[in-house]
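This document opens with one chain alone, in C-alpha cells, the form predicted alone.
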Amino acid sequence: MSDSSSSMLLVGVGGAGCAMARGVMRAFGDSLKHVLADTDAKTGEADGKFVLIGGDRLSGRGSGGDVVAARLAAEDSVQAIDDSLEGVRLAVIVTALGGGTGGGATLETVKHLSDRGIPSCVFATTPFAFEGETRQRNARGILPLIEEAASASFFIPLDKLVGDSDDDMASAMRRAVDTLASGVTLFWRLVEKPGYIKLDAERVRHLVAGAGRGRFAYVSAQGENRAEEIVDAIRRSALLGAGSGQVASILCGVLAGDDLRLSEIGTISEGLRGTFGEKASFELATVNDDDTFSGRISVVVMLFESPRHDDADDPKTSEPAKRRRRQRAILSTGPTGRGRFNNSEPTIWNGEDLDVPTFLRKNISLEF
C-alpha cells in the first residue's frame, strides 16, 4: 500500500522514538506514511520526513533532558506536523519516556492530534532501572498525563523488553529498539496487508478509541509445535503479565506463511482466551506472507484493561484499590488526580506534576 493511500500515520517523537520509528519503516518493507519529530536537528540528518520541534526556542540543539523545555518547544511548533495529517484516521506514536523530548513533546503531540479528531495509540518505553531516579521520576510524572490524553497507551519498561541479558549497553538498546519496532510492524501489517481474516483500519480505529491503557507483546516460533510454543511464550511474557486491571478486550494478530493451519489458529486463540479471560472480547486477524513468514508464526498481542470504575462493586476487588477510588471520588481528582487543575497547564518540577496531590503521586494509601 502506498504512503499516500494509508489512513494510519506513524509518528516518532524524540531521538529514541525516531529510532524506533525508523526500525518500523525498515521492517515493514514498503513506504510508510510517517513523520519524525525531535528537538535535535541531528536526528533529521537520516532519511525520513522530519519536523524540528522548537527551532526558535532551542535552536536545534535538543532539550538537554529538560521535560518542561521540550513541552514548551512542542507547544511552539507541534502544528508543523499538520502537513502529514491529511486523510489520517489513526496515529501510532512511538516514543521513549525519561529524557526530555519524549516526555515533553509526546503529550503535546497527542493533544494536538486529539484536537483534530485523530485518535492516537502510544507505544512508550520507560527507563531501565539502572538509569537512575531522575529519569524514572520524569517518566512517572508524564505517564498519567499521556494516558489520559491518548486513546490507547502501552507503557513498556525497557527492563522487561530486553529481559535477562549480559549484552553491552549499545547492543541492549539496539535489541530493545528492534524488538519494539518488530512488534509495531506486525501490528501495521495486520491493517495494511491483511490475510484471510481481515482487520481493516476503521475497525482498529474503533478498537483503539477510548481503549485506555494496554499491554503489548509479540512472540515468534517455528517448527512442528510452533503454535504450542507461541501460547507458552505468551503465558510467560513479562510484558503481558504486568497489568494493573482486568483484561476487557484482546486483539491478536497471527502472521504466517501459506502453511498456517486452522488447528494452529485454534490453539493460539484458545490459549489466549484461557490465559487472559474467556469473557474478554476477542478480535483475531491474520496476515499471510509466504515470502516473509514461511515456516514461522509470529503473533502480536494487545490486551486492553477494563476501566477502573467497572469493578467498583466487584467483591473480588482488593480493598486498597477500593480505597484509592474513594479517595479520588472524595477529592474529585479525576483519572490523573489533577482535580480543579485538570483544564490548566501542569506545574512540572523534576518530571512530576506538582498539581497532583502528593499522596497520589507517591501512591500512598489513606484510610477513610
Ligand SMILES: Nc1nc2c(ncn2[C@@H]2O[C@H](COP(=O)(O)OP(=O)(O)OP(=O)(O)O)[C@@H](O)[C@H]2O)c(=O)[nH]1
Contents of the next structure:
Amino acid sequence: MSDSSSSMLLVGVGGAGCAMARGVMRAFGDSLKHVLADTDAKTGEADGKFVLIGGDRLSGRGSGGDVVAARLAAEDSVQAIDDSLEGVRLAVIVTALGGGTGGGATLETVKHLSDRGIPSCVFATTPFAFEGETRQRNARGILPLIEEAASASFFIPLDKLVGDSDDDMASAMRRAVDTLASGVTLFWRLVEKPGYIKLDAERVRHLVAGAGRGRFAYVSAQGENRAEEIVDAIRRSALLGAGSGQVASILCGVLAGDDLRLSEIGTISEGLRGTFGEKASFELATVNDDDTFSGRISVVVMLFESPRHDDADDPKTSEPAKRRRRQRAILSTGPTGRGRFNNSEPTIWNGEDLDVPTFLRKNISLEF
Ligand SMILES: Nc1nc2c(ncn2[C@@H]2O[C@H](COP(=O)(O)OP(=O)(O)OP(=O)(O)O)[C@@H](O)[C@H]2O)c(=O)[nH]1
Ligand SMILES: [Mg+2]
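Follow the form predicted alone with the form predicted in complex with this ligand, if you could.
Then the entire complex follows, led off by the chain already shown.
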C-alpha cells in the first residue's frame, strides 16, 4: 500500500455497512487502510480493525433500529476512530440505511471527520421495498442530513442494485455487496494501478469534495463488442436513470488490462457524454491491472447533479461545512444564555418566552 493510497480511509458503519466494507477489502485483494464501526460488539468478531461505538449507552448490543439512540451513542464515542485518521485526506464511508446505526452513526461520523478537515464520500444503500415502512422511514429521515453533511453522497436503493433477477435472497445480497464493493474500490485502484489517464489521490479528493449528491453504477463486459455493451448497459442502468434529471458532472473510471484499446475508451467516453449531456463537465481516468481485468472492461460511473463549488477542496469552507457552521451559530444563541436578563424572571406570554428572539422561537433559520 503506497503512502498516497493510505491517505484514503475506508470506513464501514453499522452491521451491513461493516459487511460491505469487508466486501470492498476482499474485492481490492489487498489491505486497505480502514476502520469498521458499529454499536454491536458481534460485528467486531470478524476480520478488520473494529471500534465499538456507544459502549456505555448500548452495552455493545446494537441500537435495535433506533436512529436517535445510535446518533447519541456516536456523539459520545465517535472519537474512537481518531487513531485511524493520521495522514487521512479523504474518507470513503460505506453504510446501509434502514437500521439505527448505519444512519445515526454515519451522520455523526461524517460531521466528526469534517470538523477535522477530512471530506467524506458516502455510499449508502437504502432498504428493499419489502423491508417495510419502519426501515424506509428510518432511511428517509436520516438521508437528507447525511447528504447535507457529506462532501459527496450516493444513496443506492437495494431494489435497483439487485435488479429484476429471481435469485435466492443470499445470492442477491452477495451480488449487491459485490457490485457496490467493486465500484468503491475504484478510488484505491486509480491510485495504486494507474493507467494512461491518471488521477492521483489529491485529484480524487478534489473531485469528490463538494461534489454533492450523485448517482453511481458499476458495469462490466467482455468479448469483441465489450465497449458498446458497456455503453448500452449504462444507458439502461436503473441506478443511473438516464434522462431523469440534470447532470452537471460525470466522473468515469475505466478498469481494464493491457488489451484496452484507444477506440474503446473513445466509445465509452462518447457514449457517456451522449447519454448524459455534452454540457456536463467530464473526467475520465483509467486503471491498468492485467491480473484482475485481462479480457474484460469494467466501468464505474458517478454522476453529480449540482455544479461543483470552487472552494470544494477545502472541507472547512465547502458548502456543507458552511451550512453547518451557520446552523451552529444559530443554535449557540439559544435560550440558555439570557445575557443581562440572566437574573430576571422570564417574560412568558401564551406559553412563549418573549426574551428569546423571535427567529429562535419560530425556528426560522437566518442566512449570514
Ligand atoms: N448489503 C447488505 N445489506 C443488508 C444486509 N442485511 C441487511 N441489509 C440492509 O441493511 C439495512 C440496515 O440493517 P443493519 O445493518 O442490520 O442495521 P444497523 O445499521 O446495524 O443498525 P442497528 O442494528 O439497528 O443498530 C437493512 O435495512 C437492509 O436494507 C446484508 O447482509 N448485506
Ligand atoms: Mg446492527
